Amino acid sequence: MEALREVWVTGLGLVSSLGEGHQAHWDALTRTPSSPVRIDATRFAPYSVHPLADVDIDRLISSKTERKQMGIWQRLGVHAAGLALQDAGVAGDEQVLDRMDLVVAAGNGERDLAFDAKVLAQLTSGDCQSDPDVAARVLNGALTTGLRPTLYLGELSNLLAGNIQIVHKVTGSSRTLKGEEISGLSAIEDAVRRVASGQADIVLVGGALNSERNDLLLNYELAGGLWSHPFVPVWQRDAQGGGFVLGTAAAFIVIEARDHAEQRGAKGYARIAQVVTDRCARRVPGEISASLAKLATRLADDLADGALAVLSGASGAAPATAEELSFLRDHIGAGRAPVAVRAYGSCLGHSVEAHAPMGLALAALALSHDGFYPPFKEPPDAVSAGNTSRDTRPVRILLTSVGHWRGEGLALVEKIGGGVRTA
């Protein structure tokens, strides 16, 4: 059997509350003293969100018709995808784009809240309340006259992939994954396996989330997922029941075989050593930690050597965040050199499907800069004494992805050495 090919990250496209582009994110996350976290605590009170920075998300979408049929989350994703293609040096290169595969992690689209409110008001009127037949006629009439089928279908998750293909001419195979946080890491896993096995030379992978939506916040609060208290970092929420603060973000990454990158003269930010995912039932305490520990055994040989740091995708949700911290202390921090842990969700919020792609991009960025991020107000009883170091220089970064409801995963990203890029 042929050896697996080395997998590089060669392009990054990032948009969030911190700004646009990888340099803006690196600057914001490494500035000392730290940049203030952007929080909007009033628009959706008592819930907070990390709002999108002042970014022109239509800049790379030239057609007004195309922009009109996309919701904000789709325009975010299309914009971030375009940034990644530009960064990788393949935007407009038809020879590469014609065979570039696409993997997207996405939820459902955005609802027409005004239309929903109108229908609900009609259904709660006197006639509808007293006569089921009247209510049925009102509902059916609304569905046939007020719900615009083409725009509704345009908000389905696979249409984000379709719009990326249309706008940026990425015309290889396309795949869309759903399933909240785990879909983001599974999308990366799929792309890495395809490249490593030789099924693809270059893949564009990522996700997007518009958190500034009443309908989305309602959905997550109905499940008891949101943090409704004054903002604190993710590690500090467990004592009050836990919860996450959503953040508007999009992250796309160009994942490429090393030989393909070198043939076209491209340099990589980092190499992706492994991506592993699983899903436990979470019926009893400790299952999440056990699932992560099982996944870590598949990375054991790669984790053994070289300075390691952890970039945690912890959301703040209970019990997932506390169990992840237990795993990090017991299986990563124990018996080894100091391990720095950073939960990037404390700075830019939880972006669900886009969260793992964002974390992988930040890991690759840190390795390319031969550095790491200052503490994001980490827990006082840190995984190890190295958790407060500001001059950490890891050669490997372990990315964690623990879904607020289901799904666990780990990704190991390594420093390349020669041929690395930072811009």
Contents of the next structure:
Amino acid sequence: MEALREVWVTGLGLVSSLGEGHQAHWDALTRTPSSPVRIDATRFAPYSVHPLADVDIDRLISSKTERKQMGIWQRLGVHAAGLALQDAGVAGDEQVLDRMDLVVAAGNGERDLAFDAKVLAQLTSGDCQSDPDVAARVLNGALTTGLRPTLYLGELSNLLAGNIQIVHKVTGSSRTLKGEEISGLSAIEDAVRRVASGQADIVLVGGALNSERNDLLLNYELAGGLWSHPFVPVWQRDAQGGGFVLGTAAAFIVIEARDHAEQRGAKGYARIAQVVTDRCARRVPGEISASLAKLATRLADDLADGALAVLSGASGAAPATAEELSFLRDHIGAGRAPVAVRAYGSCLGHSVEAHAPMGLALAALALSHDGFYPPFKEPPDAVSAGNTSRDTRPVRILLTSVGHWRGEGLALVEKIGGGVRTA
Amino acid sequence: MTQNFKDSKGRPIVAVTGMGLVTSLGWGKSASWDELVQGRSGIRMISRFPTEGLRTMFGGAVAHPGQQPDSCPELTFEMARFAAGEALGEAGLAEAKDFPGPLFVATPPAELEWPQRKLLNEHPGGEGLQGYDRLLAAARSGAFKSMFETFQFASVAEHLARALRPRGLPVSVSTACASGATAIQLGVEAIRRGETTTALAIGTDSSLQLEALIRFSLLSALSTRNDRPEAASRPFTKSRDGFVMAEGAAALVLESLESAKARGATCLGYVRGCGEMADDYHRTRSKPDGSAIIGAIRNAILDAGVAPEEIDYVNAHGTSTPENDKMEYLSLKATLGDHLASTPVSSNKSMIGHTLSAAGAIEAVLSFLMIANGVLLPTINYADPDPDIPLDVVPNTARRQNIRTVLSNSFGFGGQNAALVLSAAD
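Moving from the form predicted on its own, what structure would you give for the form predicted together with the partner chain?
The complete assembly is shown below, putting the previous chain first.
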């Protein structure tokens, strides 16, 4: 096999509760001592969400007709994708976009909640309760006349990618990976492997989540996944049973071969050294920690020396987050200088499919700034308590992604020696 | 003589060493094949749920031989597990405790269906509340954990991983109606990059539930020929009026030729090339000039390193929608040129309907079966040829013909286009 190519991050497009763009995120996340958490604890009580900041997510979608065909999650994603393309300096560059591949990690879109509520109310009426034939007729009639034809297109998983193709003209190829958190890292892994092996030169990767919707909350609350107590950082939720707070976010990254970037004069934020993923059965306690430790051995040589920091995608779910913490303490933290660990979910909330792309973007951003993030919430992140300051200057950042119910993975992101981008 | 295990581009040749199939005509390859060669249709009136008042009342439903599952994701999983079992058996891997490679699975969207919403709505936990507040209160009771594990996007892949124990993280992919082909492509790429010597690619889809049927109906995508469901899927005819929703699954064990030979496995054929190209024109229609479809087909042929003239047969996407069949013809004309006139092009969707996320994988399996049996499956219901689509569609009855190299097309909503070039083993 030919030697693998170096894989760079050359564009970032971020939207979240903290604002729009990588500068806004860097500023908000490095501001101390007050934490930048923006949270809405009333609208969906007893649940909290991190709502979208005041951002015009339609700014890059000039056609009103196009906008009307999209769900909010798609508009968020299309906006973040556009920001990433602009940031990488390829927006509107047909020569590049025609060859650019697209990998999206996606769930699906929002339902028409008022309509669902209306139908459910009809179905609980007396006649429907007593006669299943009546209930069937009512349901068939309601759906046939009440569902918006465009709703399906606003919902379909692969239509976030489809809309990015239509609005931004990214048309090399398009793949949508599904499966909650780990699909985000899986999408990055697919892009990195294709670029490293020479199958692709430049790939747009990312995901989007609109947290401000009851149907999404319902989906995760079926398994009791949501945090319904007053807000605390993700590491501190285990004693009360764990849980995650969803956060609206979209993150897209341009992943590019170093030679391709240099040829077109683009600078890199960071280099993606490795991405590894796995899935353990999660039948017995400790399995998640063990699976992460096994994954870490695949990165072992790279982890051995030099300043390392950890950007954790921990969600707060039990037992995933507690097991991740013991992996970080026992495996990464043991026998080396103190390691700074930051769980960005404490600030931004948990953005499921978009969470790993967001983490990768924040890691690349920190490396390009030659700095790291201070503890995200007082009291500080458990692992880092008392042992690091904001002066941490890692040369590599370990990104973790542990799904709240399945899948775990790691990515190692490194500082680029020469040609460093000043963000 | 030592066999060459690399293709013309120096990449490992990817063989298929096991296949499994479920269609509306039967569970298993031979059960389906025996019906398909007779030109029989698996399309029937839907009995799974009441269809009164719906514009389309039929489909290619898969009936479970045992207890019919309560939801689409459960049937999606059952079909996939069956197809995988058949494929692993054929590949000689049935005894292995773990599947020795990664799993790539194409699955439909996952979402609570109305029966689940009703169950939640009727739970006492939500008493006094309305709408989603009521459903959320019911969820908080903790009584619905198994529902969660059934309706996540990763559910089918996760349950398959528990049953088959593949290596690493299973990948769930959606490229809409091209998903099955993309799952195969992901497996081929992993083998070519040397990440693995074997991979399991599955396409599986059960979407025949009330709301999904109505949604496709509202997009005017479905045939409404309620009086004769078995005649509703009629690709390339003048009277075609939409596709027929159907269910099914297929699994393929992909393996580097070197690995297959080393363990003495039988090679059922090769996946020679994969091509894709995304469209930027419209959510449900392709660019009028067909350039993205043409690009995907061309990329597959280029990737395979074959000449267009080497394509002996095209397994068409052939959905029976006015739009698809016209665009597919134009694209084949552009890519195969004069060779198209002498190339049979048939659509098995005429018999088993459009199996959506599974279609690309099912059509790959059927293509290999056609190569192995020296029989081309027909396009049934070809009673009124569309004069604008002059193709040899293998009309109505199967044909004895030996073929070596097949082009299989898959196109999906959202500008998804994928094509595969499949061939006989040496």
